[in-house]
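Below, in structure tokens: the form predicted alone, a single chain.
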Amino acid sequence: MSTPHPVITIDGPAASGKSSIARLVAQRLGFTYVNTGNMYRAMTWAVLQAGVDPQDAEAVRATAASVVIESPVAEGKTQVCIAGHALTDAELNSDPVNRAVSHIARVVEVRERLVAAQRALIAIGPLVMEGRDIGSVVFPDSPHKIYIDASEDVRASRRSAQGHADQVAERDRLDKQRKASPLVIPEGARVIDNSHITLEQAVEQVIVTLKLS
């Protein structure tokens, strides 16, 4: 799909670096920052205070019919809202919310709304849009796409020190299984490990890759 805007589109597996390298690369380009998987922790959240199992599809396909997610931009990124509420770091990334966001990701429905309202937000302007599935579905035309990946042991590492008790390897399973947009390395995409770097050198190789600055 042809965009009236240039899209960097930055994919990879829990833990892996991609949502701080893209946060800098838009904050270096003068792009707006998208973290997709806020919209899917978003919804998640939704589901959960309704009270209804992750891992009851049809449950969750009901519910998530009338949640309305809302994408405003404030100081360069965009932030979630449900009802007009805004959403907390500490609500998205809770441990309830990081075990069942894979499960509600699962569902068709779900993803297809999301991934129609992803592509919504090129409206916007350039855009720095980070998650699994952005250079492989929601913008698999885009010339600018980058594969952040990092050893599971140090991405569980790394889980553990923000102070959380999901295991990465049970994610990245049910994400690479999943029948709609499952994680892979996009077409043209370059893949940077960003096991044994700083964040600052895994932002100069993406910059360095796309030639934008």
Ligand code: CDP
The other form holds:
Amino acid sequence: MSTPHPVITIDGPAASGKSSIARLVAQRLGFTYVNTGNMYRAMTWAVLQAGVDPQDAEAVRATAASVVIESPVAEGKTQVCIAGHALTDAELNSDPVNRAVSHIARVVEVRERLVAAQRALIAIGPLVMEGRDIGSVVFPDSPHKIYIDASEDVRASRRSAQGHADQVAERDRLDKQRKASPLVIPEGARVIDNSHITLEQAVEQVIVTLKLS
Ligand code: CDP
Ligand code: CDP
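Could the form predicted together with this ligand be given as well, to go with the form predicted alone?
Next comes the full complex, this chain leading.
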């Protein structure tokens, strides 16, 4: 299924550099940047606020179904609002959210809802959308697919340099092993390992790879 505007899909494991690269590529091209991880994080924040155990899939399903989630655009990127509250970076990246998010993201109904919301964002215009299943499930027909990788050591040290307690290896294990839309290298994606290159060099490699006319 073709889309009315181009979508650059960027997938990859935790702390590989996806968000930084996607944001800079979007700025260079004048496209809107969409961080889908923040949508799963926002849903997780709402589930935790409701006092639900993230590992209780049935309770997560019931709570998530009534959460009002929106993605308004501001300054070239989508924000995430829950019941009208725009979530802050501190709320999205808190330790409890880091620990719980991969459990919430395993619930099929949560994914179906967020994938539908992500596809609807194409109405905004050209997008750079980043996550785990963007090239494999959300926009599988996009001809502009990138997979950003980095070694586990580099990813763990990048995340701790950001000051976050985040078990990236454990999150990757859950994200790769889950039944619904696991993290994979999408068919047709160009793999860029940015373990030993700068952010600017990685952005340049993405831009060179894309054949946007
Ligand atoms: O930034 P980081 O790589 O640490 O994670 P994120 O992109 O904010 O995603 C947080 C979590 O949301 C991931 O560990 C996945 O469990 C889930 N996620 C997903 O399942 N599918 C997506 N398209 C994006 C994120
Ligand atoms: O979105 P994701 O979790 O994949 O990673 P990120 O939040 O964009 O990047 C994690 C950290 O690594 C950030 O502080 C980036 O500036 C840094 N980074 C880097 O130093 N060199 C790169 N080639 C890529 C990312």
